[in-house]
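One chain comes next, on its own, written as structure tokens: the form predicted alone.
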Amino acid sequence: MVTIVVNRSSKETALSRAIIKKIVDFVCEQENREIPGKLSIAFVSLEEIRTLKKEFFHQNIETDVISFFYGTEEPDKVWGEIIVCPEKAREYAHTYGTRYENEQKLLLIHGLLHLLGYDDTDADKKQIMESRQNHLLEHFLIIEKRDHLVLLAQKAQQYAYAPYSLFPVGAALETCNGRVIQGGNIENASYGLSVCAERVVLFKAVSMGYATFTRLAIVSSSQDYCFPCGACRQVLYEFTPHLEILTARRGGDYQVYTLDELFPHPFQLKPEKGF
């Protein structure tokens, strides 16, 4: 298991240790590689990284990230080092209209790919590396969204009203513009009037003016993954047939499906001619 050492000398806000660890683990998993030793990651100022570039590469220019591969023979067991300049990340975010944090994530992924053997010294290799790093960032950001949505579903579970089944369920529904609607199941003494958490959040969202959605997280306190019932699948299908469904369980781990995968043959009415 890799040991990550983080150093910060830049005054800019940098990625947290938790996010750094998630990114390193994610990239290694995707590349099917292991890091045999310590990985040193430093966030430095623009002047510091310029000095390093001049000292080790004989180029007196600004840069955004530098990687040093040491291998497994170093006495301090540092396998590799990545130097990131947050100031350049902020510059890129301003230029391209992206999030500052995501630009840092991209630089970290770029530096890590270098240590794993990727090269950008010619046009073809550069294209391969850039394509890979962009794909990894996109995938990682989706995972972050999924993790966050499950967390919001867990929080919504606290407000579920389930005195009869004692089976509180939380749901979090993400709209196509990124808004998240939360809710829990609401039971009634007349059991047939109870409403599942999935329909609670959907009805709430539609009543607020939303009609298209990207993903839905559902969680219960069970050790089993929490799937939407048939009625909820039918109601959800009315709005988003390809909705991503995150079925979570106690502890927060989850599985990913699409609604049309879980509900391949919905009931549908074709509109009458002239309407």
Given for the second form:
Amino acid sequence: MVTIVVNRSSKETALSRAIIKKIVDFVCEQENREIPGKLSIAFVSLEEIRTLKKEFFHQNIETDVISFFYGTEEPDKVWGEIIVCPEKAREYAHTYGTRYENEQKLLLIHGLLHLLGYDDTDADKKQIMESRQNHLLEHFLIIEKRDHLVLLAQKAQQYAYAPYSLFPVGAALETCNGRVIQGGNIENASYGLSVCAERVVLFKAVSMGYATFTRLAIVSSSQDYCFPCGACRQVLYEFTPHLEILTARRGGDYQVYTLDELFPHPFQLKPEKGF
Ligand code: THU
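Could the form predicted together with ligand THU be given as well, to go with the form predicted alone?
Let us now look at the entire complex, which starts with that chain.
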């Protein structure tokens, strides 16, 4: 397992250790590679990265990320080093209208790909490397959103009112503008009137004016993945047929589906002649 050493000399806020570890693990898994030694990651100022570029590459220019590959396989020796300049990430976020944090993630992925053998010294190689790094970032950001939504669904179990089944379900529905609506199942002494967590969050969201959604996470305390019931699938389908559904189980481990995959033949009202 890779040991990651993080150094911060830049005054800019940099990625947390937990996010760095998640990115390194994710990229290694996607690239099917393992890092055999220590990985050193440093966040430095523009001044410092310019000095490094001058000293090691004989170019007196500002840059965004530098990688040094040592390749030692001894676990306590540094296998590779990535130097990231957060100020550059801030500049890119400004230029491209992106999030500063995500530009830092991209620089880290770029540096890591260099250590794993990618090269951008000619136009063809550059194109391959850039498309790989963009794809990896996109994939990573989706996973981050999914993980976060499942966490919010877990927290939403506290909103459940389930004194009869003692089976609290939490749901978190991500709206098209990124906001998350949380809720739990609401039961009734007249059992059949109980409403599942999925419909609770959907009705809550639709009554707030939302009409399309990106993903929905559902969690119960069971060790089985919590799937939406047939009635909820029909109701959800009305708004977002291709909705991403995250079915989680106790502990937060989850599976990913789309609604149309779980519910391929919904009831649909198609007005015909004479209707
Ligand atoms: N329930 C949900 O809230 N969502 C599901 O996906 C399945 C079941 C609720 C309904 C009831 O309050 C309790 O779980 C036990 O069936």
